[in-house]
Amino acid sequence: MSLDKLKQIITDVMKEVDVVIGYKQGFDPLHATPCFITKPEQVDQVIWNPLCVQNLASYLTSLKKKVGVIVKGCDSRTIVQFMQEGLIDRSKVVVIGIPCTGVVSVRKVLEKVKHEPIEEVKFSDDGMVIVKTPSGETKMALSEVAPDKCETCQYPTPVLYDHLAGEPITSTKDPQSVFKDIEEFDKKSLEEKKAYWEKEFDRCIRCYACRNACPMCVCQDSCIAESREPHWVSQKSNLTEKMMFHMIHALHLAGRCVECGECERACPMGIPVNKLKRKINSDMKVLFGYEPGVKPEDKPPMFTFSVEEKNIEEHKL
């Protein structure tokens, strides 16, 4: 993908929108950060590389202006889901799609360099990441430090766009392996599953970063985590309350989670919160043949009602 081509598209799109949301260099060489471009001279700030991990579509429901937004394949599913739920006016959103060959997990990179200060980050054409620290250069394959979501990505090219900054990419990942880890986890006994999640969620500090980063958590002003009417969970930091919050969060995303991985990326404790959402997504695919954020014409299963569901034998429950 040519950065010059992306900048030209942004320049052209700016003529018809109030703001374009893109990426610029962050506070250190390992971080990119969202930027809001409103003037032509700001276009030169724009970057594109595997550090551009944030799901910029998350901003769309809160912006009332006409917006241009840069999206990767997984991010584009957010826009489709927004459309299905009537959360955005599609006529006010210009989607700039970028075919993606993978992004980096900052957490994994820092582990590789033993959390030393980052002085420089470079990317080679053969899929290597070169990170310079005071101790020297460390080379690592992008595939080694990519977030887990990249391992099974089926949509490297955005599923929806108005402009595409690069040639489309077709996924080479086996569609049957998307939920392989979930299927393996399902083989565990109930006691083993319970122990696993209790151990993971006991580390939760209830910062709500997972909820705040989630593009589909659009009811934060009335979230059950802070609501007193009704009062579903307290502010106590014990395992029962932590489990209650995470289970409700996951169920509120049933048939809605687009697997962008923002919840897991934002978690400061490294809890695999996305696994819970993916488990529900795997059930949605089996029961309803539905995959969130892929086809704008689809209706999310939780937005419909049927007396008898074809794949659910209710009388046997």
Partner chain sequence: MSEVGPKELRIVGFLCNWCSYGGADTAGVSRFKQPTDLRIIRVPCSGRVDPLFVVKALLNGADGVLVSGCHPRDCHYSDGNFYARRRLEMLKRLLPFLGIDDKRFHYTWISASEGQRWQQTVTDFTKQIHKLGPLHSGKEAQQ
The other form holds:
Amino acid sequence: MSLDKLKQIITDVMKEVDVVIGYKQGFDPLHATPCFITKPEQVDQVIWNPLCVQNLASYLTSLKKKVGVIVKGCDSRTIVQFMQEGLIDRSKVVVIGIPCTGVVSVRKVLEKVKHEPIEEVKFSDDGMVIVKTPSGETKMALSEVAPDKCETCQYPTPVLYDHLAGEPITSTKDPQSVFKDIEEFDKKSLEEKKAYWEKEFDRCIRCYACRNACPMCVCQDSCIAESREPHWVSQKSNLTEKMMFHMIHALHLAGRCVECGECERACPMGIPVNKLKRKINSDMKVLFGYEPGVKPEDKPPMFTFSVEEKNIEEHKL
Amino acid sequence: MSEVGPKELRIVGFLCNWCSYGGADTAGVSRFKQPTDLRIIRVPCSGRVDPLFVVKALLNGADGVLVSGCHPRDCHYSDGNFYARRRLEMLKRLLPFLGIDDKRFHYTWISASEGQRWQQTVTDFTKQIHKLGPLHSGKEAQQ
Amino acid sequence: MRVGVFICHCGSNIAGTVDVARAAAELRKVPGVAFATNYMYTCSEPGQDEIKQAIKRENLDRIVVAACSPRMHELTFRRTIEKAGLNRYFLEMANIREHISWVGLDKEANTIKAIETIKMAVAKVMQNKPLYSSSFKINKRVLVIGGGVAGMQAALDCGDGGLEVVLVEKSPSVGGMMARLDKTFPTIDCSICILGPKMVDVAQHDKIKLYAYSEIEDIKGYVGNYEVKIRKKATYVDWTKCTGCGLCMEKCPSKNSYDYFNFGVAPTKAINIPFPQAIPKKAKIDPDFCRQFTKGKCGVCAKICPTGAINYEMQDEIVTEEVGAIVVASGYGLIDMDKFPEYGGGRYPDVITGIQYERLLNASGPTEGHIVRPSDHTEPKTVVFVSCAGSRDKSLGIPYCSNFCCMYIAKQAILTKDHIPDSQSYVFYMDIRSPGKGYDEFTRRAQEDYGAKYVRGRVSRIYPKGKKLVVVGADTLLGTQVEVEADLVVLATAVTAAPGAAQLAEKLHISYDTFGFYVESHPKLRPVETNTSGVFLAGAAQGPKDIPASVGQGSAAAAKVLALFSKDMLESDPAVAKVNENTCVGCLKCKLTCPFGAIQEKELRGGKIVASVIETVCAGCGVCTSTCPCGAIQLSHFTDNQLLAEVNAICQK
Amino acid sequence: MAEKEYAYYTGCSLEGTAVEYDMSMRQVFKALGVGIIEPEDWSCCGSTPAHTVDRVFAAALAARNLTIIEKMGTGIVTVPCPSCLSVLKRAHLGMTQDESFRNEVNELLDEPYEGGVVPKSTLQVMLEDVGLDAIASKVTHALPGLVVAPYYGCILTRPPEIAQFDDPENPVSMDKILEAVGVKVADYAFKLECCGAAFGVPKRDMVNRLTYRVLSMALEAGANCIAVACPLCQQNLDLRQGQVNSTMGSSFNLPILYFSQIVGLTYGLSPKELGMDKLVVSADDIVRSRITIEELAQREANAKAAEAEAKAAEKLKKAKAKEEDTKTEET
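Form predicted on its own done; form predicted together with the partner chain now:
What follows is the whole complex; the chain from before opens it.
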């Protein structure tokens, strides 16, 4: 995909929208940051590379204007899910899709270079990332530092778009193994799993970054994690309350999580918060043949029902 | 009595007002004896039971949670239990992922006339929870 | 907050297995509880006075009554505290009888369970908010489902009381099972002679609108305002033109149609008027047998009909009626003969059911009242009656007694002797159940005056031997086996729920028991009410019952409807969902899941979209509350905080 | 060549009093291409006395055989004797439906039974696995004049939760098989009536009475032969017929055949192979009445032709009469 083509599309789209959301260079060479383009001269700020990790669709529900938005394949599912839930007016959104060959996990890169200051980041054509730090250049394969979601990505090309900046790409990842990690984890003993989550959630500092980053957390400032009316969780900083918070987050996303991974990316403690939601998604697939954010005409399974549930059997004691 | 009876575990039941709560009443009227561990919370409909109530109870000290509503198609509010079925099934599958045995959570359908079925359910579920023992380590069984 | 706790002994019902004094003492220690006491019968007048006085004396503002099920006395105590000046929703009940004292034997465990259950109620009541009903207009029309004797009685009583009545009957004529009976016990008066005038009254009553050959398609709404969709099934005869002359029936060449009215005792024509006294007296085509439908050609009836009423193209029609209350009198069914392979399972033509025998006895039946064997049309001399064919038989899933078979068997034995003086009847019975006025005398008459031989024992087997049927059974009084060579065997087949009873219940949102009979609100004190307000029961739909009981219930249900409609406005239940507009984010997932369409979108002045509840439509299920992620829509009286308070009261790690 | 192989548990009767059942069953299976293998070292199934004493022990007796059969890997065992079948099925169902019972029984066994055998009666295998069309396709002979009353006895279909085959109160499997091979079947109301066989020794008078009824009802139904699928039924009805005649003053001479013998006769098998000579009440008349289906077809064709001729004659007569009538009218 060429950046010029993207810029050309943005320039065209600018004519019919109030703002286009894209990426620009962030505070250091390793970080891209969202940018809001309202004037033609700002188009040149736009960048596109594997550092463009943010899910820009997250902004859509809070914007009243007519918006153009750049989405990767994974991000596009957010828009579809919004449509299923009636959360956006599709006619007010122009979707600029980018066929994506994978992004990087900034966290993984930083770990590779031992958190040294970043001087330069380059991407070679053969899928390598070259990071320059004061102690020299480190070369790493893109696949080595990709976020987990890229490893099983089924939708490199956006599932829906008005403009596509580049040629569609088909996924080469086995659709059967999307939830392989979840299945593997579930095979562990109850004690092991319990210990795992207790250890992970105990690190939670209840900063709510995961929630704030989540495009599907529509409650925004009304989140019940911080409310007394209703009073689901107390302000106590103990494991029970932390787990309760994460269960609220997970269950509120049941059958809605589009697995963009923003929650995990945002978590300062590196807690695998997306895992619970992916587990639920794997069940949604089995129970209702449902995958969030794929078909605009679908109904999220928790907000509907069948009189005869084909895949739910009555439980016996 | 010299011996202390079997120790109770903490079991919470959410019962819909129209069917299962009535079923429990019917069991009472018929004097169908049941184990004493269960504490009942009356809700209008099983569809009112947010799975988070179950989680809340299990995280905060319950050893087992039972939810019971009207039989599918027989909901006093026509569709409430259909929603409940989906949500509670989702939860039942999630619990073991968190390391909580899904046998600690049971959801079922009992009508107001099924006193015997209620007795059987309470008896079997209590037995099942006792087989699993307390959920929270270090917590002593009560009574 | 000052909570008062009143723990009831219920005589020894509770106090026998729960230490109520200790419970009261324990509750006094609970923060927020200002007063706790125990009392012999809290629901009695002095018991209620005690509550009222304590509210004044102790300045209580929340009340917990620990007693029986709230399904029993919640309303009683709500009224009590309201009289003492508290909002009625400041009451919670702890069910320590049905759920504790009656089901546990261990007093220690029961007491602890009771204390905790009361503590949950205290925790909840402290979260209760005052709620106020609003009133709404009611539509003073009543729907009666079923035109049997119970439904007709209800319809006539409601109509006489000045209400407009919509009567829906699924078969082509009103009359139900009673119209098929020959005579009625214990007076042996002619069934149709006493029912006929009632049927005519129904047809001629200016307040009653009759939909015959129609079924309930759908019911929406709530007490006071129901919208009912009725399916008028295609009769292929324009009833506005049909005069009931019967010419079509005479000329119809299709002579082997199943006769539903006569339970297949003899065939009928494909176009027929079910019986001479039918109301409405209109013809109807059975497309399963009509040659025009099965072979695509015939048209005899269309040619012969003097008024041109025949219409082969007729389609079902859906009409909508609006009513404020519903009486369900949908009657009963009978178990199929194929459930009795040991009695031939329907293979032997001379083994028939009791209702078929009624048709053979009946002067307007297919044999004009001559008792003949279906196989060879000869007069039977030995008739064996088998009672409890299916009834009280757990193996068939029918543990209950069918209520009226003992009586009609006695009647049929008497009538058999009347019709065929040289005949002999045998009755195999388990127990003779005749607990009505003049009933026991009647069964004795059958034995003593009419010589029916009663054999106490069950029939194990019936097999054909030549032209006869050998009935093999036990005589448990003599302790021997009995074999009777019979000409005709009549099975008193068990009463079941009406076919389709469950589906109708689902449309009405009322409960039914394991057997499909509708469940009354209280088995003794609210026998014709259901748990769905505005829906009442009459007749055998609620359980097997005979004519006087069905008529009684029809009138009772009518009285309930008249009482309900004696006011112009009804008070709404304020336990409905409420939206907190400050926290609602307008995602409208609640609107998606509400089973009643009670949620609307509302735009606030700033342009913010929020959900809004239509209070009269909301039924109070709370699905919205468990759907709302931000807890902005809360079902009053069952809010998250109220339920969490209960959870927290018992789950403390 | 065998299409499918079954384990074949004969049980003790078929080695003794019911040897003709065994002989004919094997011949019929052979003709139908059904392979059967006798389990090695099979032992008593424990029928009749064992289960009245100890449920677990009774199941163990049966399960020992099931273990042996399980290892043969045929999956299904076909059992000619209903008594054996009932016991094997009871053990199998009990052990597969109740884990603790299975453990209890397996404790008594050298090698555990895992539940991998489905016991089926020979009737069930014939009806469900072989199928009526296949059964009919092997017919070469007819038995004109034979009217059979099929007698199932008490335990072939009952209790239904154990038997799990056919209608418990009005079984038709044997009727269907016999009809498939072209035999006329009587509508017999006493298919299941107790013949009293089990009380043959202690309560002779009662057995005579019961047997008398079973036999006389067959005659009443128009039958001249009874077909059975149970060694005990056969023995009782066949062997005791004389005894019944002498005590009840009757003169029955009703052959009691195994259904497999009748099927075998229609397949053209020799009476010797089918053990016809082992019967007490002679079935020689039935054997003698046997003709090939070609012969039957010829006979039927002849009969039809005769009938047609008669009809034609009748028609002619009528036409003539009519002609006469019109003539008279004209005149």
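Heads up, when I say rigid core I mean the largest set of C-alphas that superpose within 1.5 Å between the two forms. Bear in mind the structure is a predicted one, so any value in this text is a computation, not a measurement. Numbering follows the first chain given and starts at 1.
Visitor: So that I can tell if Glu308 moves, could you say whether its C-alpha shifts by at least 2 Å between the two forms after the core superposition?
Guide: Where the cores coincide, Glu308 still shows a C-alpha shift between the two forms that is 2 Å or more.
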